[in-house]
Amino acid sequence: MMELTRKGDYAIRGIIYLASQPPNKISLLSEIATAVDVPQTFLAKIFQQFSKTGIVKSFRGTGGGFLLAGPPEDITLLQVVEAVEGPILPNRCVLKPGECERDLTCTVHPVWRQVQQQVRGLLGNITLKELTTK
């Protein structure tokens, strides 16, 4: 069954307090952390690849900590999620054609690849505004 690992869950847990800060607002880890009831060392390893994939832009030192790399409106829950749980794959025959020698012949294969786009579809047109908006 697909499902969302703590790690994804974390990670939305985090970049939604980060999304709901006032604009160009650092925020220390451990302040999310605490707020979002994350162990600080997971979300330290989760924000790190939020940093590499563009999410969030991070700051060193005195005064440092994370900031959102762009407007709320412009980051979508998909691209949260795959940038710590990888691709949205309901079956490995959609990673890429001819990974799975039946993609050509299976009937089932169009079907995984219907969920795949849909769920995509659908977190891909939820922002993290909308998340923070009540």
Given for the second form:
Number of protein chains: 2
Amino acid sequence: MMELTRKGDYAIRGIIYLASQPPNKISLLSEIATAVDVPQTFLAKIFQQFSKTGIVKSFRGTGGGFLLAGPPEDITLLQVVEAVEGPILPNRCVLKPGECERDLTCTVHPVWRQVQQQVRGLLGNITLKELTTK
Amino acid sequence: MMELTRKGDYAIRGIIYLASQPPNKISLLSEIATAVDVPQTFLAKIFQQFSKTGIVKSFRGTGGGFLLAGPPEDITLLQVVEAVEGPILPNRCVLKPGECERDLTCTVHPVWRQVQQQVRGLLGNITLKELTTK
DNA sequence: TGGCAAAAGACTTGTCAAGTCCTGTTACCT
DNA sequence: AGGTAACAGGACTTGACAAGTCTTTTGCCA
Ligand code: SF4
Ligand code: SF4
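Can I get the form predicted in complex with the DNA as well, since the one above is the form predicted on its own?
Below: every chain and molecule of the assembly, starting with the one above.
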């Protein structure tokens, strides 16, 4: 259980590639896809999501491509994962009260909250900087 | 992401009901299903899995039903979840080396191991005893 | 041996993951 | 202005898996 999807994994691979490029060097989608071994059309979808959430910048036309929106040490793994996979929810009752009618009395409910916090804390402390191979 | 399935949630509900019964009191499937509000036929499948992994005992025929295999303080939430949902794997590369050909050089790989350990540790420290409403 | 209760297996329905493909939109370049 | 280089967006496909249901079999007890 709790498996990351391919999309999530590909997303991380792709953005790490960006992070390990020289600053301000624009990378082509085709270049990234080849480098991290992901189908280009699929990676396109992923980077569109990145672009919409604002963690990468995109440029069209000749000389276009992708660029990290900020310095690698400011972008966390949590941001990357949540950008493409949505919020981390070990159980649906964690999202908002009322999702499960038992949540008021349920003794397990707090456990999932705790799991969520732990995982978010962990991923939130890892930046792209730390993930680029040196 | 990382969502528990209905099956997992139902499983927990069901076994907590068992754990909160008086020791050695055999419970009928129909009784459990009604109490925790889960379709009986579906719960049947879940308890079959419990039975196979040995965390509950089952008896057929008249006077039959289900019984916790051990004292509630000896069964952890981790055991329950893994019994029906399979092992906790934040990413497929955590299972065994070779699942992803990048795992030797990948800088993210250790992160998922860490997530797995954290979650397992957390769930493994919670017993059914602590989850029964007092 | 009849009936009670769990076990097992086949089947259904819908959703979602993992892509592909095609068409649009924007920006540069001559 | 026209052509080409790139990303953006939408529709579509395929297969797996979640969430059940239904039916039959197996075991147990009185
Ligand atoms: S039963 Fe408890 S753990 Fe399960 S969804 Fe409801 S509140 Fe959450
Ligand atoms: S790329 Fe890294 S994190 Fe992703 S599956 Fe492979 S080893 Fe694991």
